[in-house]
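Single chain ahead, by itself, as structure tokens, in the form predicted alone.
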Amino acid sequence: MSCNSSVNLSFSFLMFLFADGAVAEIEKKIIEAFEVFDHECNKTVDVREIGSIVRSLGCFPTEAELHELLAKVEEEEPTGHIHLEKFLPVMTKVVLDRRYRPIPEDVLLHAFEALDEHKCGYITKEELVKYLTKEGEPFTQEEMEDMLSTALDPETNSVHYRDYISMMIVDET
């Protein structure tokens, strides 16, 4: 074997034990959304909660492909539960593809200027977090710090959203 083969040998190997790795971790966490909501520790779900497990992993499939992703995980027999075992291999897929992108940045905006009741541009602290704790699908103390971690302005202590969005949003040309 020459040394040229052995070199190539080797990064083959480390490419696969990195992509090895990379679907480990993306798996890990799968498995960690996936039992935020397994409240019975059975390793199933409620059907009406795969749709924020696959957001909370950074997915967000219209309520189409939603529908279509259910169809791939349901048993043959709907029982009103997912598996993980069945779920796994699919959002693993569906996270590896990058499928489901993100919400466009004029939806955000949107969103946004509808809490700014004084259209003014920016939240304040306490009305982001009253609106993302007490309102809709609530955000937890982690994700709420986390967000405000990266959104709030310490000077102001307030969110410039136009800001934020920009901040978020990524060119993927």
Second form
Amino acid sequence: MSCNSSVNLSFSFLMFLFADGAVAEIEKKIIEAFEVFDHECNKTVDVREIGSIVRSLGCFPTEAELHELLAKVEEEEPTGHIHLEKFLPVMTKVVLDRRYRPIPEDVLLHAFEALDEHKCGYITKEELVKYLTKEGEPFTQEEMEDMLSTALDPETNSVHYRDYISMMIVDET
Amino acid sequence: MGSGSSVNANYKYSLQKSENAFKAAVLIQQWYRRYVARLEMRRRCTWRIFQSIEYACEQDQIKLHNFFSYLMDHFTPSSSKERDFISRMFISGESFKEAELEKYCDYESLEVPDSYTGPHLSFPLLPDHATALLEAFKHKQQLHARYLLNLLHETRKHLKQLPNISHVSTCYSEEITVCGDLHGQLDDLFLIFYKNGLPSPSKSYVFNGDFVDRGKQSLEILIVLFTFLLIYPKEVHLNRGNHEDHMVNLRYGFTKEVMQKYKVHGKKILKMIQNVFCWLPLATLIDQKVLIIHGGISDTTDLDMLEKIQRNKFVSVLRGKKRKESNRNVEIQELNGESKVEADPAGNEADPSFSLQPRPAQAPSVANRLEFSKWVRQTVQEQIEWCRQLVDISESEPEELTYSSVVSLTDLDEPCWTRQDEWKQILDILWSDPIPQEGCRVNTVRGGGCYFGPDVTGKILEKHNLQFLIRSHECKQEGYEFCHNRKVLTIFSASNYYEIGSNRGAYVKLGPDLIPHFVQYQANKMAHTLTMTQRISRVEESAFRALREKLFAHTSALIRAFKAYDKDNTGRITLSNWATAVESVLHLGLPWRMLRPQLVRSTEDGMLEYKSWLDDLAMEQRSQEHIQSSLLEVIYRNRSNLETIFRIIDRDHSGLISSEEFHQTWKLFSSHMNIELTDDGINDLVRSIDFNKDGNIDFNEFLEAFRLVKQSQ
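In place of the form predicted alone, the structure of the form predicted together with its partner chain is requested.
Shown next: the complete complex, the earlier chain at its head.
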């Protein structure tokens, strides 16, 4: 058997396992999330909103992963809009495959600690800005300012990341 | 090996370190972006909740009409008292001739005591009066009834001279500022004046309707606007909105505000305001190119017709319906409002936008019911006759010039349309909403006006050689929004409309180039200091509170729906079925699966124990445990209709109705709503909530006692 068909087989096996109910429910949720951003009620959304939709469905893709996904759902001639009929099957598979898993709290903590050179429990504003706007998948100025507005302790001009993480985790449902 | 290896090690170490830093940064960014996306979703869902609840409320107007129809068909009064009661619901009010209005709403006999510290007005008004008023209102002072009534009289005199469509030119003023809905939010008006400057010979303003209702300072807004209107008549222009209508005011708070602030003269003031509202112009045209109306348009909108209508005939745009009994050919006129002051008697307008509503089932032919219906009709007819006599119109005058009867006329000045056409023109202008899809259909959500698509916009703009439309009527998150390919602009000037932080307000400035420039604002200091997260949380909390109340109000229907999915009576259903069931009962079109985490706290293996969930919802309401819960549910579900009915009955606007009338209202309502409510049940209600005042019931207090969502402002 060729590689392809064995992949196909396992996929259909999965589909079989997840009988009608579960998949239908996942699809309904995806459609709901999609429609929240569908302003013209014509089953399309602006391509720039796809990130919000994917992320609010419990996924944590990086920007690179998001671009990969977009490539699969865009039209041949990119119009700036994504159609539900293309998005739905792709997103359903993403959810079923449990791709782009959430980042556990402790991993996040390690990430902050990695940037905290002297391990003092906080990162100065300058350092944080430097890392997050120059490294990784850089923040825009707006994103940076927004994070700082909640994270920054104005008295010390630094981010006490343990406190920050606890606060943000609580906010999530 | 010596320094080489330590250099290597150093190099490896720093390479690893920067790799780590890179990875760490990616993780943090990844996680943060997800957080922001979640917030964005929550924000949009919150917005959807508020909008769906707001518009669902307006459907209550339809229910009210159904209620009245039901009464006509079904109710058998058991006593003459009951008959009187019913008739009073249908026939509310006397009509006034002009001179009588002046006499009734006379202000000259009102003395202003020396102890009065508020502003004094004298006519003609001067700019100093305006500044004095603004200062006074900033200090929470109240204008004396005498000056208020005087102002209203002068305003009415002025408005009567104006055409239906105000024509404004940018040649003389540099820029024209257009403001949208204010809804009694005086702070927003102050903010607009602060940022943009007061009206003056070099600063023109157009205020696009909905000055009153919902907010708590509707009167102050009216006073300020009318004052500037009289001081700068060439520069200040007002359009009528759908809330400049006493029938709407009964429901949405303005009537209550006036009566609370002016206990002695409130009724007169309301009467005058009613007669000022009907004289407000319907539209404004800038440079013959930009049309400003409050609601929108329809495919039948005709500016030429609009110019010629006698706009003051339409005191309330939400009029009653004309019904033809199928087998009797008798017309019933339902008077839902006070008659007009001027020429014509109360409306006979037929009701195209209500024609989609299903008629209540035909009453079984029980002799006394028909007798009663006939009696009601007769009484109503008599009342109309009496009204007509007061205004000197004989019955023989034809109510409408139908098209066929006019076709033969050669005099082209005669209007060749019906009263019904005129009414539809105004209804559409004041109540319509734009939608993305093409076409034009009845606006069933609001119960009036149309939903109009981009094709309708294109057609009307072309027909009248216009560039674009400016309208208001709908709250927008950023205070303004374009649609229909930038041919329709919605401008909304009431910030924090649903809740602190819910939305910005905006105004738009147009110069001779007619290119719009926007200024946005938010009239609450607190809104600025909150972070985005806090703002969204706060508004979200408010939205969900309102949504939970709605859910509670439909407890019985929800149980029925849930049981349908729980045939084995386990008491549990899947979350998927929960979502479907809830939508089937509430019809709000909300993304229930996205909202679920906020509404359903605990689940087991993806299943919900629905009974205990509903009990939790019930516990949130104020402590009315001693009231039978199904009754409570009905009250919540119908609170706004009940309020409106109470206000109609309370003709002298005192806020009190007799115990007898209270009972009557309840009995009627409960029979219509198909719930069991004994006299004892009503007595329990009365007793438990101590709002009895000398045998009269303060229905404001009664309604307050059943208010779940706390008043935040």
